[in-house]
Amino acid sequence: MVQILEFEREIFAVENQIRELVSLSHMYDSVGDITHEIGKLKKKLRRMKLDIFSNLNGWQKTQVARHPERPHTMDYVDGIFTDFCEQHGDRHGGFGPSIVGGIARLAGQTVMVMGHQKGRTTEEKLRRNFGMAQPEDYRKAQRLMNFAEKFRFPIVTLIDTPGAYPGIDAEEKGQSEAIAKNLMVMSQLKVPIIVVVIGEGGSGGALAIGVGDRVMMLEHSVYSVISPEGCASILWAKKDKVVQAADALCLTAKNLKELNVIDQIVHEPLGGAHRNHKRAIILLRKALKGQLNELLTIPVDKLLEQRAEKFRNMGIFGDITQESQV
């Protein structure tokens, strides 16, 4: 069953009108030529999509980013990369199913690609822990990153998680240490790193594979320190404040580009990636190839210097000395 978001209802109504008219024109000759009417509706539909999806607020963007039909990591891996060879395990007794990764080829260049995998079916969602990684997932990712550095493979990471798994067992196994270690390792890797937020980018669960030379976001993805629901519960003790919380978090690609948190916004098909997987894959492939070709021309020492400088310059800072003295 197709999930329709509240702001998509008018779009689906017009699409149904178009389908009905097309069906009538095929079934009954007596209907006559209604090509003109169908054309008018298609133009109306396009204008409607442009208007709605160009003006989504933070909470609406979050709903799109979480859409169950949105392409996941493996959809992009299968559509963009070739010769993918998945790697398993953290070599410390853990399997790590929430993050998938392995060697692949992108436009003829061997790379290491990895990302969160939420799962489609109920069985897979449970097995993947809904994309919420545990320590063994992050240690597996770290192992693959070190492998990539040893053989000088560029790294591509795809972020799509509500956050790291908050369970007691994950904390007992060193969740915070695993995330912190990944941040340190990624900051020092002597190979190009491209990070793409393809859906949700939730807190430390996202950051653990989010330190890169180029950080990109799909147009309708979100990236924040906490979910809108969590923020609303903490600040207002009311979950119905999610719209206000989402806006306050500045979690959209546009917000984060202005704050220098990301480097590029990758456009999605009109109506969102969940409406056209094939087109979304084509657009991301083009963006990845462009960034990879540019990064491969930068010497390693310069790459590390620019990476450090990039994260130092994130955000917008102001002088509050005078205000604090008032």
The other form holds:
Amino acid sequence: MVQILEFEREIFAVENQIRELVSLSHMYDSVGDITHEIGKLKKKLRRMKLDIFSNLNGWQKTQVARHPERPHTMDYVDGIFTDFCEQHGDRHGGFGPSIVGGIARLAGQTVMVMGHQKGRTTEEKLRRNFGMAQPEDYRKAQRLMNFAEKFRFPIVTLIDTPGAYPGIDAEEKGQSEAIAKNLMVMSQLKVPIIVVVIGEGGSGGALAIGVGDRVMMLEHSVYSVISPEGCASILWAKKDKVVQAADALCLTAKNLKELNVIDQIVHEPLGGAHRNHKRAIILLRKALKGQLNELLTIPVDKLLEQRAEKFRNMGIFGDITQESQV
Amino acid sequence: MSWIDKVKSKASQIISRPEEAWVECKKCKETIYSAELEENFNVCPKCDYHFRLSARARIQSLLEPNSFTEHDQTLVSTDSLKFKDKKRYKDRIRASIKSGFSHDAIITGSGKLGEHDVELCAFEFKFMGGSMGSVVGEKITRAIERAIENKSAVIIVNCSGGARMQEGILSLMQMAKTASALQKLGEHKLPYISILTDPTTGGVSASFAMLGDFILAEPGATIGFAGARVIEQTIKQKLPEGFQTAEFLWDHGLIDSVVHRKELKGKLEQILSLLAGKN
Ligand SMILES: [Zn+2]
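Following the display of the form predicted alone, present the structure of the form predicted together with its partner chain.
Full assembly next; the chain just shown is listed first.
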């Protein structure tokens, strides 16, 4: 069953109207009038989608980013790359099903591609732990990154996770260390790294594969230090403050671009990627190719210098001695 | 009536100002004379409970007298997101600064530990739960950069609930920023010792806290990535006794040593001189 978000209802209603008129036009002769009516409705639909989707608030974006029909990592891997050759395990006793990865081709170039996989069917969701990675997932990711460095393959990571898994075994196996180590390794890995937030960028669990030369976000994806629900329950002590929390956290692609945390916003098809996978895949492929071509022209030492500089400059603060001098 | 009981009964009369003379141990509930507590490294003489230390007291406990030079104390949070929950972030910062501990949740500077030059970073938990925002990330990064310039060691004493929500994504990015700086420190073959005190959780634990060449922890400290309540709600199970304590992490091979506070300075000196390759 298709899940319809509250702010999509109007859109679906008009789409139904159009569908009815189209089937009517097949039955009756007065096609001229109906075709005219359909044309009018299609125009209205387009305006409506534009209006609604360019004005989504933080919480609405979060709902789009989490939409069960939204393309997941494997949809992009299958649609954008060829010859995907999956690589398994952290080689230390861990399987790592929440992050998938392997070598593949992007426009002729061999690259390492990896990302959180939430799972589409109930069975897959359980197997993938809903995209909530455990230490072995991060260590597997790190293994694949070192592999890519060894063979000088650029890396593409796709982020889509509610967060790192909060569990007893995850803590026992060193969830913190696994995430921290990835941040350190990625900061100076000697190959180009492109990061794309395709859906939900859930805190440290997202950042653990999110340090790169270029960080992009799909138009309706979100990226945050904490979920709106978590923030609402801690700071407001009320779960129903999610709308306020989502806006306060500034978690949309537009917010992050303004804060200089990301480099590029990748457009989605009108009405969101969940309504048109094919188009979403084409748009992301184009953005990836563009960034990759640019990064491949930069010498490695220069690249590392720029990456270090990029993260060195993250953050906004003041200096009261300077202020008092001004 | 013994002498101590007499003193205690007298003390109950001034219990309205307990922080001045008497303190109750959070663990064994024993009432302790604060001078005695201070003399004992702020560790309960009865049960060894490690009381939380302020950043200043921590620095004093580790460095040689008068050897500490504070840096970057003028850096302050600017509320770039204009964050407001039940209170404005701006007001929270102002109130925390007014309480007089520090200008943000960490104090950093250079000093001597034994004969070793160190860059020491000590979290101040009283400043918004030691949470990490842009200022904390910047101060730690600058401390690491100073260490590279002066060829000295870095010591971070962690005491933090994690990233500061009021700075949104910018606080998350401090994890990457500090980890990247530590990568550089490692390339210069300079040591970094991480000390985990109660609490060390969330984004602080998932970045520099767990990246030490040596990782030491104080007894009983709560250390972990996810909060205990979140884990309980997720797995719908009660957590095992002693879960996410320093001892639990040691049992699972995640830290090098659990060190009693009164032995901490000695242990650090030993490690630093071993790393320097001489005695
Ligand atoms: Zn006690």
